[in-house]
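Given as structure tokens, the chain that follows is alone and in the form predicted on its own.
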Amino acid sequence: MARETDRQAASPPPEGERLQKVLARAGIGSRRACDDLVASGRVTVNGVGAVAGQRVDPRHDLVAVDGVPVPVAPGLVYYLLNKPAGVVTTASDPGRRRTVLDLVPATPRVFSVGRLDYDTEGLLVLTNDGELAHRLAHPSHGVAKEYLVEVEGTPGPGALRRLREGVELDDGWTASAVVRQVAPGALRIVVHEGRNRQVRRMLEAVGHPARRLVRTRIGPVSDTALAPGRWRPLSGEEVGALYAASAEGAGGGRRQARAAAPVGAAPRRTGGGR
């Protein structure tokens, strides 16, 4: 008996945290609900099906539910900011203009996901989660960004068709977009790429430059109550929805680019952009 007790005392404690605790902390559900997810085979750890009672290292292990990564690393934060005009989307500015980082908590350090130019307003995600930032910004994941635009003049059917089917810019043709006229001089535009100043350049190309441009939605996330210059933390459900949107849209940008060419159009140049 003494030897058995000595062996137990000498055994190292189990490493890591229980998987259901980690999932619950990430906002997936209660521990009991997370147990059910594991039991149903919907959870993987580093690509391998999870088992009941499994322990994980949140700092290094990749946990996913239904193939969608779950952000479980400690210290991750997610902010939704309503950027006002006259603020730059950089960490610092030589001209000492206000930056988006001046509008959110200084610690922990975060960075903006994508960019909105100086005069553009609207929703911007800031986070220290590099994986989510990549998924939201990279066109291969096809996460939708919606804008409300006040334009010069009233776009006719031809201009609207060009915006929907694709516009040739100096860095290549744009993918197809969802465009709806909400007033004679106002459009609602949804794009899936994220090139630099893309919406403004598209509108300039069809002869109706933007007078005011506001991003109103990123993937499934919107917030009409968030005042300009204000921020709030994203909920666990919203973060999960953004990850899910990036998984559903993976490869969508390439499909849209191929579908965007009008019948009989000349071959398009490939272009870069962000």
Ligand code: URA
Given for the second form:
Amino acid sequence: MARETDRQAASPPPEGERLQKVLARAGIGSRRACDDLVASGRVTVNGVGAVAGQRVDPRHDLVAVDGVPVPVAPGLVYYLLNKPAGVVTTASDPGRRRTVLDLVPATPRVFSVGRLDYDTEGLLVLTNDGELAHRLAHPSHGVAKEYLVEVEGTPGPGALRRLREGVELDDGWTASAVVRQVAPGALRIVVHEGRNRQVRRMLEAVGHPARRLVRTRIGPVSDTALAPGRWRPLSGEEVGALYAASAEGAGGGRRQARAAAPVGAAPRRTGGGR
Ligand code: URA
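Now show the form predicted in complex with uracil (URA), given that the preceding structure was the form predicted on its own.
Now the full complex is given, and it begins with the chain already shown.
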């Protein structure tokens, strides 16, 4: 007995945290469900198939489910902000206008994923997860962004066709977009690029400038209950879905992604407004 106690005292504590606990904390599911995921071979750690009971270092190990990275590092935060008009997306503004960082908690320091113009309203993700920000901002990932826009006049079939098929801007042709007229002067537009003032420039090019532009969806994330100026944390499920959407785009699954999320389909909505 005394020898067993000596041996326990001599052996170092097991390193890292249990994988199923880390996955559960990241919002993948209950510990039991995460155990099942590991057992079914869908989880990898640093590219190698995970095994039951494995321990990981969440700060350094790359954990993935079905090949999609899971953000497991401690201290990562993800906010969904409904940006009002009249707020800049930069971290600081020389003109001392209000910035999006004034609307979310000051610590930990976050940055916006992409940007919305000063006058554009709607959904913006802010995070300190550089990997997600990089994936969502990178053109090859092409995550769908949906906008509701009030335009001047009523675009006819020719203008709508041009918006859908591609418009020549001063930085090149736009990729095809999904465009639906929802009222005489109102369009729902889904683009997969993130060029500067892209939607406004597309509409100017076809002679129907935007009067009001609102982003209503980023990939799988939307929230019609989040009031302008308010934010809420993204759920682990939503963060996972954003990672998955960015992986789809990079893998050439853009057409699939479009088919899976047609304009007008009710996007998944989670959480409540703050
Ligand atoms: N397209 C625009 O023109 N402006 C935005 O803020 C976002 C997309």
